[in-house]
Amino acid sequence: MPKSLISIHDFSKEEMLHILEMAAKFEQQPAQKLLDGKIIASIFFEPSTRTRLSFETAANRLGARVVGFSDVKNTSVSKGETLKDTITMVANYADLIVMRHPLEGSARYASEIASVPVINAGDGANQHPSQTLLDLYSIQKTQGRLDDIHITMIGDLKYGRTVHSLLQALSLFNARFKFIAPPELQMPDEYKSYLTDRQLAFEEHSDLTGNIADADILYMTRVQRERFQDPIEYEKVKDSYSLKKTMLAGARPNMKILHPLPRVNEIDPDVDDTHHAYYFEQARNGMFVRMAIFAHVLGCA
């Protein structure tokens, strides 16, 4: 089988370090064509900008053609075609699929099926590698490591895969743990368990206050209204934080603010001329970072 990218476990750590070097390669000299001839499929079975834009863009600056869909409306699948239908004729089509489906499990099922290599830009609330892979190196760029770090995770830790897959290749570099979230919105337990497993310090609040201090990355993350089948129980909890400047006066020196966006109101547009601030560069590594997967799993590089 072709390689794939569908969780974070995939790839091991050397080669996610080898992403993150490629990546920096890629930022200082971005247009080279190490895949002209190539084409790839980009199918978004669900909304997205920065993602699908970050992948179509990546492959352009590489030298590669992009062919796809971001609305199943136009396509066979409104139709009824089945995903096995949709996967095996656009692998006919490409050297490589980039796929974001709402279901769970949907891109391992790609892979299964694909004859060409598969990378998951997000199944359901499952994983995200792509964006977790961003992430390592957006956390590399600004604290000059990956070891040791302490990450404050807040908001939608129950549905949100960014922080389901940052979590698990962070624990491959020591990281402390801070989850701060509603009831409702809690780690899911498998995860806590993980960290468990690999004996990782974590903590549980469901207060913001307090709770900056002594981070290096505080992960904001939406509540995301599309995974909740009951709107009542979105209502409860979509304001459940919104970070301001003035909370800010205690951090330290050297804490970056992530997050995976599109945000609504969780991060106050008071706190984007901070120095802490980093979310929009960290949509913008996800371009080099892009490269790198591509031209690993095709093998060009």
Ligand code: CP
Contents of the next structure:
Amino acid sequence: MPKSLISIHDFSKEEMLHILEMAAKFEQQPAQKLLDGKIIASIFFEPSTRTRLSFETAANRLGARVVGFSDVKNTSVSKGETLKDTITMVANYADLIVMRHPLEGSARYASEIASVPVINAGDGANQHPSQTLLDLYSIQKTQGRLDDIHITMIGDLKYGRTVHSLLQALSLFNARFKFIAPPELQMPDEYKSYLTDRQLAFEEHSDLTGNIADADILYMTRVQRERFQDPIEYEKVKDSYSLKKTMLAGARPNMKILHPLPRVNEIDPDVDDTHHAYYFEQARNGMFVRMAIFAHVLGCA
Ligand code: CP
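Form predicted alone done, so how does the form predicted together with the ligand look?
Let's see the whole complex now, leading with the same chain.
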């Protein structure tokens, strides 16, 4: 079976560190035609700006060509074609598939059908492993290390696939975790048990203001309207947190704010011009990390 990236567990710690090393090289020298002659299929069943465009840019920078869709309305999915048939067909045309899909487990299912590698670009509330690798790259770049980081995760910790993948990856590097969420959106028990089983410390709070000073990384997340069945439930929690410049007065000098983006109200624009804001650079880092993922999965580096 070809090497796919569906969950962060598909890569060993050594492979993750290798990806980060390669990403640093691509950042120094982005024009490397390692994928000349390859075709990448980029199939997005859910909206995306950063993930899709950075994967497609990464493929173009490496000399590959990109086919795909970003709106299923224009595909035969709208006529009732199954995911199984869609993946079988796309695997006939491309050397690798990048897929985002709203259903948890859909990416693993696709990887079991496809004759080519599949990269999970987000499957529902489950996993977003390429985001995790770019988050690790951003942490390493800004903190000079990955070990023993104090990370505070804020917002939608229940449905946030980025925090689920990142928690699992950082557990390999002895991180200390704080979780800040309203009661309705707390980190699911399975992820807390994951940390407990590995004897890693975590704290849970609902207040943001008193939990900024001891963080190396504040990892903000959006409350995702699209994950709620009931709009009234979304309205209750949508504005739970809003980080403002005045709240950063006691922050560690090295503290950086990460956010997978898009943001809505959870980071006030007045934070953008502080030296703590790193979310736009973080998104740029994604392009180099995704070049490294392509090169690694396709055995070109
Ligand atoms: N971080 C992220 O997944 O952003 P998009 O939804 O814009 O791809």
